[in-house]
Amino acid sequence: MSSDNNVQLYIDGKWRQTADTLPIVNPANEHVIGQVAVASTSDLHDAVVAAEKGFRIWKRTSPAQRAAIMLKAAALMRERQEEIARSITLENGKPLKEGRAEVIRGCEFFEWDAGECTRHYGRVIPSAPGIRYIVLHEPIGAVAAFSPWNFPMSQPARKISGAIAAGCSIIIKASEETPSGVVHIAKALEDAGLPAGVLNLVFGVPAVISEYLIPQPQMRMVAFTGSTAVGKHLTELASRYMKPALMELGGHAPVVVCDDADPVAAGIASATRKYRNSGQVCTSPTRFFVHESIYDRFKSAFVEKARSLTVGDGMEASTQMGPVANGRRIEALQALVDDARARGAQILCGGSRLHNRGYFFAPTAIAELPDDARALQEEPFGPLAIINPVSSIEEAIDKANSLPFGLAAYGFTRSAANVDRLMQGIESGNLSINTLEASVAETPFGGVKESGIGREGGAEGLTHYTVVKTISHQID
C-alpha cells in the first residue's frame, strides 16, 4: 500500500511502485510528507486489462455477495477511522474533527449501496396472452473515474461504492495532492475478499490518464467530479467514444434568507457551515442574498462567528478551519478580494492570507458586492462569501438564478409560501431549507445547467452504472 508516505498504485489486486513521483505536501506548513507514485501508460494498459477482468467475475457476482463484501470494508474503515483522518489531515490540512466526519460519511455510501444492490429490481410490463417483457439492469462495465482533492475519502468513496454495488469494475484515478483516503479504501476492500482487478487505482498526470483510459474500448463510462471546465472537456471526450459520462461539476451555491427567518440563528449557521473544509465545497453555501429588513442583523451575526473561528493547523484540537489546498488558491481568493475592493465593496472580515507558513486565508466575508463583479460570478471555492441585501424573494430567487451553475442552493423561511416560490423558483439539483445539509447517502446528488450530468447516490445513483435491457419472450 505505502511505505515510509510512499503511495504506490493498485493494480489488479497488487500494490505497485514506479520509477516517477510526485510530492505530497502538508498545506498547513507547506513541508513535503511523502510521495505519490505516477502511473506509466505501461501501468494504465494493466489497469484496463485487469479491469476488463475484473469486470467478468464481478458481474456474475451475486448482490448479496458484493453487499457482503461491501460491508465489510465499511467495518474496516469504521475500525481505522482514527489512522484514516489523520491522514487525511495531514494532506489535505481540515481539521481532524472534520476528517473523522469525512471517514463516516464515505462508510455510509459504502453501506447504502450495499443495501442497494440487492434491491436494484428490473421488472416485467404487462402483456398479451403467450409473450413476456422483462426489464433488466445490467452493469455497464469497466468504468474511468476521476475524483478531487477536496474530500480525499468520501468522493472516491461514492463513486467506487456506486459502480462496484451496480456490478461494475472501476479505474479510479484520485488526486495526487491528497492520496491516501483512497489507498485506504482500496486497502480495506482488498482485506474485505475484493477480487483482484474488480478495483484499480492510479495516480499521475491527469491529462495523460484521461486520455488513455477514456478512449480504450474496454472502458464503458466516465465519472468525474470536479470543476465544469475540465467536466466539459472529458465529456466532450467521452462523446467522441459514444460513452456516458457522469458529471459532478462546479456550483456557486445561492443562499435565501426571508424576511421571516430569525436572522441571528441563521447568520451562525451559514457562517459555521460556509467556512467548513475551508470553503473548498462544491456545495459550499457562498452567495447570501438576505431580505433588507434583516440585512443588517444577520451580517453582524455572520461575521461576529467568521471572527470567532480559530485558524490553524488541522492536527491541533482548538483548530476549526484549516489552510486551503495551496498556493493557487491563495491567489485566486486574493485576486477576488481585490476585484471586489476596487469595484467598491465592504471587506467585513477577513480579505487576506494569515501566518507566514502554510496555505492560509482568513475566513472572508464581502457585502455589498456589484453583480459583474468576479467573486459573484466565479466559484470562489475557498473561505470567501458574499452578502447582498435583497428587496424581495423573487429577486433574490432571480439572482440566485443568474448564473449557469445549479448544484446546491439553499433557503431560510418559516413561511409555507416561501417554501413553494423557492421549490419552484430555483434552479438548482438540490435544494435546502432551513439545513445547509446538501447531500446524504440516501438521496439523489447532482447538479443542473452547468453543474452537471446524472446523480450519485440514493435509489438513482445505481442507475447510471448499468445499462437497461429489454427482453421479449414469446411463449410457444
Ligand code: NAD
Contents of the next structure:
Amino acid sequence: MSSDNNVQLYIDGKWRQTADTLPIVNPANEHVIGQVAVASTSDLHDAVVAAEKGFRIWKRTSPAQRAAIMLKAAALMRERQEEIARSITLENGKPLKEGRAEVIRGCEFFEWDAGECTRHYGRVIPSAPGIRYIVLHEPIGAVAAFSPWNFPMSQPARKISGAIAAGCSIIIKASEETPSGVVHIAKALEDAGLPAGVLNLVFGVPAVISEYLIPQPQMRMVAFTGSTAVGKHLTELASRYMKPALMELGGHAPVVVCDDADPVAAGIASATRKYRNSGQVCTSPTRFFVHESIYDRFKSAFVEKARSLTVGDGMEASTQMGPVANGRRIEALQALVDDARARGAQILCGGSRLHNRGYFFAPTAIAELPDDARALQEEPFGPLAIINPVSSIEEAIDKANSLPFGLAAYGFTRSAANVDRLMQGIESGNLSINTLEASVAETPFGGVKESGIGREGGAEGLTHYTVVKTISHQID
Ligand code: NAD
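Following the display of the form predicted alone, present the structure of the form predicted in complex with nicotinamide-adenine-dinucleotide.
What follows is the entire complex, opening with the chain shown before.
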C-alpha cells in the first residue's frame, strides 16, 4: 500500500505508484514526512472502469456477505488502532488519544452500516386482487466521494461504509494532506476480502479529480464533506449531470446556555469540547449565547479551562491540544481575531500563534463581539470560541438562527420547557441538550440551510446510496 510513507493510489484492487507526488507535512514541526501519489487522467479513467466492474460484482453480493466483509475489516482496524492513530496524529496533529478515539468511531460506522444493510427493507403496497406493488431499494451505482483532512479516518469511513453497505462501489478522494487514514481503511477491506474495484482510492489535484469523475456516466452520485463554498460548486456540477449530491458542509454551532444551567459545569464541558481537534470540527461549539444572570460565572469557568490546556505535539502524552492542520488555518484565525480586536471585543485568552515551529494557535475565547464581526459570521474552524451575553432564550434562539448555517446546535438547561423551546426554535440538523456529542453511528447526521443536503449515519444513512424501484406485477 505504501513504502517509506509513500502513499499510493488503490485502483481495481491494486496499489499504484505515480510519477507525480505531493508532500505530506507534519503540522507539529512542519517536516515533510512522506509523499502522496497524484492521479493522472489515465489513473482516473482506470478507477472509473474499475468502479463500474466492482459495482456489477458487489450489487449481486448478498447483504449478509457484504456485512461479513465489513465486520471483518472493522475488527482488523480495531486490532491496528495504534498504528492508524499514530498516522492520523503525524499528519493531522491531533493528540494521540483523539486519534485512537477517531479509529474506534470509524469502526463503529462500519459496524452499524454492516447491520443496517441486512435490514434495509423494501415494502409491499396493499393493492387490488390480481396486482402486486413492490418497492425495492437498489444500490444507486458507483459513487464519487470526497473527504476532508480534519478526521482523516472517520470521515472517509462514514462514506465508504454507507456506500458499500448499500451495495455501491466507490471512488474516494480523501485529503492529500492527511492520506494515511483512508489507506488503512482500504488495506483492512482488502485483507477482509473486498472484491477488486468496489473501493478505489485516488489523490491528486482536488478540482481536476472532481471535474473528471462527476461527469462520467458510470458515476451515479456525489458525496462530499468540506466547506460550503466547495460543496456548492460540486452540487452545481452534479446537477448539470442530474446526479444526486450528499453534502456535509460547514457549520458555526450555537450553544444556548439558559439561566437555569450550572454555569461552571457547562463552562468546563464547553471548553473541553471546543478545543478538541483544535476546534477543526464542523460541529464544534463556537457561538456561546449565555444568559446574563450566569454569564460571568460561565465565562470564568470556560476561560480557566481553556488556559489550563497543554498545547503541543500530539505525539506527546501530556498534550491536550495539538496544532491546527495547516498554515491556512493560522492565517484565517489570525484575521478573525484581528477583526474582533479592531471592533473592541475582549480577547479573554489566546488570540495568536504559539511556538516558533509548527502550526500552533492558542486556545482562544472572545467576549462581547458585535453581531456583524467576521468571527460571528464566518465559521472559524479552529480553536476560537465567542461568548456573548443574552437576556432571554428567545434572543439566543434568534441569534442562533441568524446565519445561513444549521448543522449542529447545543443547549444547556434543566427545564423541560426550555428544552421544548429549543427543539421547536433552533434551525439545525442536530440539536444536543446537556451534551456536546452531536452524532454517533446510529443517529442520522447532517445539516439544514447551507450546511448541507442529506444525512449520513443512522437508518437514514443508507437511503442516499439507494434508488427506489417500484414493481407493478399483474398476477393473472
Ligand atoms: P477547502 O474548501 O479548499 O477544502 C475542503 C476539502 O475539500 C479538502 O479536503 C479539499 O481537498 C476538498 N476540495 C477542495 N476543492 C475541491 C474540489 N474542487 N473538488 C473536490 N474536492 C475539493 O478548504 P480547506 O482550506 O481545506 O478548509 C477550510 C474550510 O473547509 C474550513 O473553514 C471549513 O469550513 C471547511 N471544512 C469543513 C469540514 C467539515 O467537516 N465539514 C472539513 C474540512 C474543512
